[in-house]
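Single chain ahead, written as structure tokens, the form predicted on its own.
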Amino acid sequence: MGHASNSSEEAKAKGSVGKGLARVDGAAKVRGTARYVDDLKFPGMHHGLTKRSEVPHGILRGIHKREGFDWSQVVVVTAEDIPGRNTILLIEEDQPALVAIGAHVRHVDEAIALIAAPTRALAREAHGFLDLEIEEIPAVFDCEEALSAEVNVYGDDNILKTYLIEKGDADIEEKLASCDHVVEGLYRTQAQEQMYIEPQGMIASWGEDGVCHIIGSMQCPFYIQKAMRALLALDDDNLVVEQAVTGGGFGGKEEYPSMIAGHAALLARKAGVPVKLIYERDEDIAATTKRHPSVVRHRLGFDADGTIRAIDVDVIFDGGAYLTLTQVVLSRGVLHAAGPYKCENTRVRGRAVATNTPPHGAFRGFGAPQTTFAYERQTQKAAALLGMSPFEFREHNMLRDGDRTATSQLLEGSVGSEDVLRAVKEVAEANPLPKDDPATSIRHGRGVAFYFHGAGFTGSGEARLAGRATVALAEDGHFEVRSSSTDIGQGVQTMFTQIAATGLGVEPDAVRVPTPATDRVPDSGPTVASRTCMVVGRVVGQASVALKNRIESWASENGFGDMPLRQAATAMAKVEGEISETVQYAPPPGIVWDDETYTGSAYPCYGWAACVIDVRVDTDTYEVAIDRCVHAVDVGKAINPVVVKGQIEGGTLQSLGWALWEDVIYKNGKVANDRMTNCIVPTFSDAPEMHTIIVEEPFANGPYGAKGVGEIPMDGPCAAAAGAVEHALSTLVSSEGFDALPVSPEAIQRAMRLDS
């Protein structure tokens, strides 16, 4: 009968990779159509809150029920109602869901009581008459302070978590004696809200069967359903988790939204309803997870011709109270310390203290940002000392193919770092500064930063993983791509319908791909970490190229072979019912670590990229303006250039929002600027004048050569900006005023006033 007439290279030519593809659900989300989870409703639903602390440390003594309010219509869940064991399961069972009576509070807004009612106003009304009796106990709040306070935060020293690698023969103090230069700096970054458009939310309900459903806000499904099955003591059958339509995470939706799901869930098996649990923006500012906060310590050696000869870093992250998933923010955060250049010489020692703040967890880039910054003022230090262009000086260290990183991995193919310095180096030098008029108050200056991003979870990680995903035809001829990778607004579902379209040989609208359910989906691994492009993706085209085979091969044997595939998919589907192809990810060869010396492939492959940022600082007014924002990113491959191009700016946006304007401020351990009024972040007005330039270096165990691009971005432009602020007013201050975040008006200010 022959082949279907849809050969390998008929579906090359209708390929969508590469391609601009409009994303699937923007319709609905610009039309107002898309449910998000608080557009949803149930029959008899009722509204949740939570009662939170207002000390940071002490011991919740009683919970009292008020008199003089008619508890009748309300539900109240206290730790005693959980049926199962009192944590938020993610990594370390240290974190309660309710703290109980007699145990420690750990954080102002630890959740300590739940209440639900059938209106928002009478739940807010019952919330008043709710009292906490609890005992106060000394805090601690900085975490330099806390690894010597006497205060007991977590264990017995406060330390959540170690990390050190070493390279090189020789000792690192006198490898650095022995070095013509040594740059010494101290940097201090703080927290960062995620500020997602749309709060934490999640709605939970129980069927008379016993299964729980939980819907809602998420990036993770199989996160919320592993914390849920210690919190409720039920088993995989008996818990469903599905993601509603989804209003952005940038990590915040990755390990919080299991503390609102048992708080849902608890609720609704008390009051026997569906329990609604919105967060308003002020509570979500004020309680869940942000940007860790850092303390580096980082030196610099190097000879008089620029070559870097040892490394050393000491590095600090403030954990909060619980440890979340600091451990693994921290690794990455000193698995990139020592920066994409060369040396022989490397220590990096991290640690990550708890502190009475509400817990830091995960936000794009991951722990990197804070170390970037450090390694990439002292390259600008550096640079200055040696008279050295800021290019010049990057040009002779970076790591090229060939090379090998802090932990002895030897880099192999899709290595972009030349690319990207040269590219933003082209656009620099063909636009250069405006020269200052000394007759007036605005002082221009430059910033450049050069960076990597492991792409992928750290060592061995995706293979303990081992993350799936499917492909299916579907019984009306339509394929359907499942995962349980989520769109959170950076465009999954568009990206793997142009994977699965191309695998499969058919036009993009013969793909769906549904929401997440834990029920419809196989685990795929959390959306985080760079790996749902590089690692996801390459299972779904692995799948749908497997499934291609398998309908051309029935096709051929069933007298369809002259058909276009998609007809003859149609065809199979009528017969055969739907079928599927189900991949498990297989890491690259060669992929070897070690967990206890921190040493080998820490990432199948890195991301690259460079920037160079152009300001105006008024030195009247203290205020920066941004006029120019060069940035070059190697993606592998961008399978859909206008989705990579938004990411790119998006995060550097938001990197410069860190870099300049945003702070969050803690008084006590309470966030005191709990609002969009006073906890800002960058708008389009503040948008600068972008130059984004994608730079492909395929790497050859990604789909089509793709790597990760989402968390990258947000690396290296919050060091460029500093670095164009202290070139901008390098005649006026030190360079030491802009060695901590952010660099805002205030801080130039105070930066001007000790010069002057």
Given for the second form:
Amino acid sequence: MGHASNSSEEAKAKGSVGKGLARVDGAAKVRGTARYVDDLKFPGMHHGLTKRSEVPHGILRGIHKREGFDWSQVVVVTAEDIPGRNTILLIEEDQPALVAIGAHVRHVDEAIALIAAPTRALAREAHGFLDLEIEEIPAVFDCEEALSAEVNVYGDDNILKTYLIEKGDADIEEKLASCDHVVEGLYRTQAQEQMYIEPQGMIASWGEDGVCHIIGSMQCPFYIQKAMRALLALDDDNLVVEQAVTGGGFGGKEEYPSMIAGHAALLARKAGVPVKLIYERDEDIAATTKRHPSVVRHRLGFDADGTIRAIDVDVIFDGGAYLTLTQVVLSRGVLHAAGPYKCENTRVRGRAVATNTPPHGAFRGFGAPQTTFAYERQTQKAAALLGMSPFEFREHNMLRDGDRTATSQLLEGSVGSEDVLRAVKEVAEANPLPKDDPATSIRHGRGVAFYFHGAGFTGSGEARLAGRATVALAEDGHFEVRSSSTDIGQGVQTMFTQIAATGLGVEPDAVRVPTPATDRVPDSGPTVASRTCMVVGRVVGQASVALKNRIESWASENGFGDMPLRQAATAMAKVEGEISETVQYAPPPGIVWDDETYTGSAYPCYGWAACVIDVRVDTDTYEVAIDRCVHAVDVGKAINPVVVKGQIEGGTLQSLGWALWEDVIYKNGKVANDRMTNCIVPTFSDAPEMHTIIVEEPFANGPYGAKGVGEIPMDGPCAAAAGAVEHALSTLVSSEGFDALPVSPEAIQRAMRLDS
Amino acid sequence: MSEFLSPKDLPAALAARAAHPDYIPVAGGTDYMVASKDRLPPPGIINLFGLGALTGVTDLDGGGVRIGACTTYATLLGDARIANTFPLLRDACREVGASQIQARGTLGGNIATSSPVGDSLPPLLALDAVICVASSAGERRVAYEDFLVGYRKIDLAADELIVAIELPAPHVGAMQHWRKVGTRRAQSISKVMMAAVAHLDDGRIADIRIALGAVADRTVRARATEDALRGSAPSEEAAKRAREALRGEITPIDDLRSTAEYRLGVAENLVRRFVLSL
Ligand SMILES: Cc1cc2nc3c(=O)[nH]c(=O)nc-3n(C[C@H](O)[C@H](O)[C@H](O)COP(=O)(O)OP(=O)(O)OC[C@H]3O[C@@H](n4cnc5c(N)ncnc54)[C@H](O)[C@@H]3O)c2cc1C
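Okay, that one was the form predicted on its own. Can I see the form predicted in complex with its partner chain too?
Shown next: the complete complex, the earlier chain at its head.
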């Protein structure tokens, strides 16, 4: 073999599935040449600004342009300017794009009017001269209070959605009463800000041909397209939604971008020029969606030998003022609420409640972190009560291959539960906690968590989505992967590159994964739910192989049998025109889900994970430092182990941040800490050294065995961290002190004070 | 647009200051930049960054140092005299923002902003700093405690600039201790800070100076606490008296970053720990 083919073989090997290919989007981002939406300029472009409500609940009586400003310089858009339906369409039509006069304002920072001006400064000036007249009415901010329905935010009872999961014939109360022990706990978690590094923004422009073009920071181009159809009364031929390079999403750019896209499009339509609408950081923190605050009551019944016999969970999520994605978030919350444990008798009730706070929405983990926190706090307490090791109690009860979940789903294959727990246990046992020195202020503690996360859409969701992806030979001779999956920093472009290169048998630089635009890519479904690799990656792989086979058979039929694939493809395209293969996702057979009874296969498969966290608590300052963080995650197959580790470690830090430091403080329904200086998220300096173990129990229906990894690392570390603090202070404080997040220094001090 | 003046030396800077009392002097700009987001641009800016006469550390007779107002945290961190003689200040500089801010932010800027959460301020107070202020009319020297006149208020006239900070040599064998308790490990605004300097004589606390940050409208000396400790052996007993005295002299507040209860409790604990460490 010659030198050239050797290096091409090397390049192929480097880019193949399972290798840590360098991020294909990395160089442009590091060099600053990647173009985010705020880097884009269009001729004649104006700048948009949003006029928002300052009251949490009221009736809009008027929008007044005050004198003293030359209003001819700017364009003002109100609900009257909407050509279609005044709604941000996703699930229901309850949320308006702009509150109309006479209609209800339901939260602070709700959009009421829009301004576009040639400069931002002028738009800001106009903003100061625009007055809103709102008749204020009583508001409700607490989701438990909202249940009493004295203040009406949604429907006639403020309940956005309820679910009930029941397993076993026995009455749950009787079953609990018959257990040797019942541990009962009340758990609260707070809102969490995604804090993507790039604030949200969009640019909209209307062509002479009547086509509306929207480009911006987003996760789900086709969600925006759907919302724009309704708002702008357009059909798909008159609408193009394109992703710009996006600086992080974490779920925060799943539903809200439709709002900003709609606003930019309305302004551009009226102004007759392109309009850029970019949120400032404070505006972004104040107005966009956050993780749902939760209240979870959990009763865990078990016998003296540690066997779990009954589980009863009551989940309440604060949905905020509109439904957005709340019902889906709650669904995932309740589906994970019983945990990865065997139990014949289970009841999970879930309610999502509307309040007068800005809507809560998608955030990595999507409801599961809230309920995982509750059940893993419970597991820790149960093990402690029995004097069992935290590993032993979990091993005794864990779901294994062949077991059934709370929805009676039979687990068949790809169950890494034993492996992940064993992996962290080995590291933990080899590294015992240091002994406390009573002369110092430092106390050491260890916490454990074990959990699972359903990958992909719930139940028959993937069948309904019917995600498609295309692999084609582009005009310039590159193989192009076309899908609506967005790279939001999580490595989609790199992962698709590897899957396609491997499927086609070419070097990774022969493959290109452009940012999607709705007129150029098929709908692969949204970039959410840890589904992109498992579902869209699978069809990308299948399309790649199909394309390769087609090219090879064409080549051999036409006497080019020895030609490298790319050359053969180019030759073939000359004859046949663009060659491409599109594949639609086929869910694994045997997925049966009943949406009425909430029974059956909730998810195509699950990721499994365990972590051990060692902390040091300083009893002088109540600060918590993380000394060790061991995290094992069963991902099926790591298409790119470096990217997978990045996902696990980033998700871990996000979970630890939520557990120990992060809080969104609302005052009268308004986010009070709307800056990075007071809306605290951890920095690199706060990140512990992470010991990350990738476990691979292949999923037969995923590409090369891969299943979801994006969200699972967010679910469990919070519970392990709270457990570790509890353990460190176990002689000083009772465990209830750690049942509400965040376990901040102030909260630890309060707990120590109450108990002393 | 603001006029941007870049005077080439101190007299020129002072002349510019006298001529344009409404212009804003800017050193590293790290505070100015943040504050400018929500306000109209000033008519002019007087750039002080890099001005030779205001930059660097020089020795004083008797072992002290004079630090130019526009000296950055990074420069202080690289200075052996600061490390050897004033580890308290070095430790505080290390925890300001993160490396970018340390490269640009200056000691004079921290003093002029005079935020109750300014990190270099408690060390300067505990080290008995003297602030050197100048105008075209001449220089004056003010004890740092007197220079702090209120919430974000300092004893500086509109035609004056801070030119230097002088630190006298600490007592031989004095212990210096710094503790910043912030919202996180970097890019963190302090919730409580304690800078303490003390030396023992014959097993008793001969002198002690405790300065606290983020517990009052300005950086404060805990005088009553110091009095409660002076002359005592550093025991649990003495620490208890100190805590009581401290509770009587500071009344911190609740805000977005923390609670009054936390600030007071942690300040007490830090004082106790320092006493026990002597
Ligand atoms: C991300 C970030 C993190 C930060 N972290 C910290 C932190 O951890 N701890 C902390 O204490 N601070 C922190 N700061 C605040 C800031 O960096 C410091 O206060 C710094 O010392 C200010 O110095 P400067 O030279 O940049 O001041 P500038 O912004 O240049 O000036 C600040 C003020 O002082 C005045 N001024 C400056 N020099 C003089 C002078 N010689 N005479 C008279 N007036 C003068 C200016 O007019 C202005 O009003 C942070 C800031 C940022 C942006």
